[in-house]
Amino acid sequence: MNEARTILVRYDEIGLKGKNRNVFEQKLLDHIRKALGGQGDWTLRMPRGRILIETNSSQAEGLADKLAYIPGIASYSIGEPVSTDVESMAKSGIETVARRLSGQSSLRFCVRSRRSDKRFHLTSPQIDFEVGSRIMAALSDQGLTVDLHTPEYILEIEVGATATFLYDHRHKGVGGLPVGSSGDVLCLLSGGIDSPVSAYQLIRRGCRVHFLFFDNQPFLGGGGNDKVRRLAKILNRYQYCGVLHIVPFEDIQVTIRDQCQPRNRIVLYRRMMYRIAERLALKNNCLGLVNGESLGQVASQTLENIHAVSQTVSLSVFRPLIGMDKREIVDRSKAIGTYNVSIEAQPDCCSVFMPERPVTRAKVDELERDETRFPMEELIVKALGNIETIEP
């Protein structure tokens, strides 16, 4: 039988955005709709500030799935409307923990409850109260217990004025803010572990977010070029909207190689790419650079070396990154689907030409005088004139 359905989505920090906050749920509202698509039977409404989506039971878990990737949603549940009574809550509440507790020993549970319509006669503990009794006298010798601090289950019922709905588990969301509300900015993507994850800390903080890829082929292969682009493909399933840009950089690290001092050539690499990237950003109306760049992690990423690389922009530059260790970027590129493509084996165009001992921190003074030695201007003006730009 195809019975209603309703998946409650819900947000917490627009919540706070006061004055601004209309425009916030209407950029999260129009990003849920692109995700759940023109097909399938499905309304949307947003009452006193919570998001319902009304479908059917057929559809609602592939529905839900998809919220999983939209910025700016902390949970969503899916839900099924019930009579505004206990004994109705109670009915529809075992039926749904009985299919939880198929094919398992035990399941720890609890049951929260909003009331709010405060015309209804009970308050929300007392709701759990009752509910959670009645499920547990039904279901206890089929390994049922109650746990109010750690359980695996939790039962939710919102009883509102219009009606009451019972909602399965809680799942949680992106969280953060919807793409789009804080801007453009354009990140550095390597095929590494850090870069992805640099870049989806920016979209859930509401950015749409661009990508740089400076490329190498005739040195390094097509590896790189192809983990990029399935790189950004993950990434814009956050998204839907970033750009790709791959620039060529073998000339200019054959001339670095050729008339630069050695110890310098990884930041002077540095120092090339981000002067193309301002470039490139400006010219898409992009408010900033982002890196994977962590504190110490490599050569390259001393306080010395990030100062002397950042100073050739004027854009802000962030690096969401700059305070976590390998492991904890590890996890988030597991988390958010990065982490598999990013190990395959494949160098990075950084890695062309490494010297023996690379500088860790580095002399400006110095680096602009290896700068004067070859026509940085033509070499810039011939990158950008050869991007190949990748649309989503």
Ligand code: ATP
The other form holds:
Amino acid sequence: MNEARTILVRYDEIGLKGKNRNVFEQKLLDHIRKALGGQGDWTLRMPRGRILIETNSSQAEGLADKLAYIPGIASYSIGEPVSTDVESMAKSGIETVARRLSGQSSLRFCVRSRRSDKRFHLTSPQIDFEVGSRIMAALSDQGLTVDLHTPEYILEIEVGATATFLYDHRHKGVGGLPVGSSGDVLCLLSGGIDSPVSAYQLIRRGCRVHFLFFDNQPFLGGGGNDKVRRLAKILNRYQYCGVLHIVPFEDIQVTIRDQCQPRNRIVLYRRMMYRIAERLALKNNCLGLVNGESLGQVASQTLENIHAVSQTVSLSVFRPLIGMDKREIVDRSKAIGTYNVSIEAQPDCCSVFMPERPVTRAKVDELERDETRFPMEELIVKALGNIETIEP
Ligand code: ATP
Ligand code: MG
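Show the form predicted together with adenosine-5'-triphosphate, please, because up to now only the form predicted alone has appeared in this conversation.
Now the full complex is given, and it begins with the chain already shown.
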């Protein structure tokens, strides 16, 4: 039977006041509408600071699953609409709890209600008691007991002015802020585990993240950028329209390899990457660069080397993983769905061009001397002229 369902969407309102809040809500609504698509049978309502999606029992789960990818949503529940009176709440409550109880010999449960409309004649504790005792009367002989402190199962009731909803599960959302509420940034996306996670962290804080990959494919043969395309596509599930810029990097790597001190190579490549990234970012109204560095994780990620790279650009460089351990980053990449692609084998520029003893404490004056040995501006302009931009 196709019954009415209402999906209740919750978002954290901390720090969201006045005009800010309005912008935030509009961005969130825009994203929800886009994510749910035009096809399904649903309507979006926003009575007094609440987001409700009205639909039916055959579509509710499919629609709700899409909410799991939308930043700004703290949690959501699929609710059953009932009339705002104790008998209706209890009747649906008995059916819902009975379904959960079937096949089990016991269940510790409680009812938790809240009133978004305070005019209802009972307080929340009174509603809990009235509905809870009716459910107990119907089901206690099937092993149901009340446990207010450590329940195995919570039946929640939200009592509103126009409608009341029963639900028994809160799905956790992405949290954070709606995409577009913070502006655009450009993430240096390699095919590894770390940078996709760093992109996600900024998406979660309301940025639209665009991607930039330095490709040495012509040197190594195919494979490198297909992986990055797929990673960008996965990350775009959490936002929309992040584009991927692919910059041919082979010329620059070969030049640096042939002209500069081997031990400085990796840092010199990085300095070139950041110079190119900054110009591309400014051209595309991106207000920051993002990377997947974590302090001390590899030789190129010491404080000295990070400094030597950062000081080539004046744009902010965000490193959301800087204080995270590899284990935490891996767990996050599994949770967001990028891990399996990230661990696929990839021809890695650094292993081909890697010197035997890369410098761990690069000296800026030495790097600057190396950089006089090749036509830097010419290489940058050429790379910028050969960028391929795609919608992954
Ligand atoms: P990741 O797992 O993201 O590849 P990593 O641990 O391999 O990172 P590095 O190779 O030192 O670390 O790279 C540090 C950061 O530099 C990456 O997280 C990414 O943001 C950027 N980066 C490195 N190589 C590239 C590339 N070819 N294209 C774009 N960005 C890159
Ligand atoms: Mg890497």
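Residue numbers count along the first chain shown, from 1. This is a predicted model, so every value here is computed, not measured.
Comparing the rigid parts between these two forms, the hinge point among Arg332, Tyr167, Phe24, Asn264 is Tyr167; every other option is more than 12 positions away from any hinge.
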